[in-house]
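For reference, the chain that follows is the form predicted on its own, supplied as structure tokens.
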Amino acid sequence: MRAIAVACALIAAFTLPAFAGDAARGQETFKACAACHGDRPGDLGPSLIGVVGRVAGTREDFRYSGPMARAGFVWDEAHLGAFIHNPRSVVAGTRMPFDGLADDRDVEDVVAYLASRK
């Protein structure tokens, strides 16, 4: 029984991600995004407070592009990560003028930060 427990622990140690998203680091990285995605009326992009769990393109106080309004998925961590990495690969035709973050750690950190903003 002990050998099985040790084997399971070793498997978990080598199959889990090397790091989880760091919300504090993500907040710093997000500062560049806040120019458009602030929390003020009239911002260029929608507020991202409470984005995790929201259906894409559904904030009533923002006029989305047609492709985003029709996307139909729920913003979960996987969708956010993919979108932050390469927005047009997730929603072709989005009008967001951002090419994405190339660094996987930056993406994970921003996702962790967004998930912490309720």
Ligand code: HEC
Contents of the next structure:
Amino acid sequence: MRAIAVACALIAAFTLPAFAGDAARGQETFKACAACHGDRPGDLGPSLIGVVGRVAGTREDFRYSGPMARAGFVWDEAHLGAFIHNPRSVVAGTRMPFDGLADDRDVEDVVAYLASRK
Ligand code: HEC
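Same protein, different state: after the form predicted on its own, show the form predicted together with heme C (HEC).
Once more the chain from above appears, this time first in line as the rest of the complex follows.
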């Protein structure tokens, strides 16, 4: 009986990904970000191509705020999700002029879209 319970818990853990975001939907939602993150030189925000796995605030072609340049963590799904939901809760003093996306599904979809852009 106990073995069955453990097996069920394991199956649940492996079949429910932490982020079940929809990248195609995320690409639509990302239009709110693309005004600043459009991968054009001179854009207000840094390019987000390949952001998953990169240390925060380290693109050579962008001048970050002090807090972002010193953040020191790697952008993984968890950090991105929290930042997109509420930027200042993750990097206090960031100068990203955006209040975040309130809807959890929108956040997960944008994270999935960002993870798909290598
Ligand atoms: C009005 C402009 C603007 C909008 C809209 C905006 N951002 Fe930003 N973003 C910035 C700026 C400016 C920075 C640099 C912040 C700093 O240096 O503190 C930034 C930084 C970031 C970073 C850190 C990148 C790195 O290289 O470490 C991520 C991730 C990010 N934004 C994601 C998003 C996402 C996702 C959205 C849409 C949901 C979004 N941003 C909307 C301007 C914007």
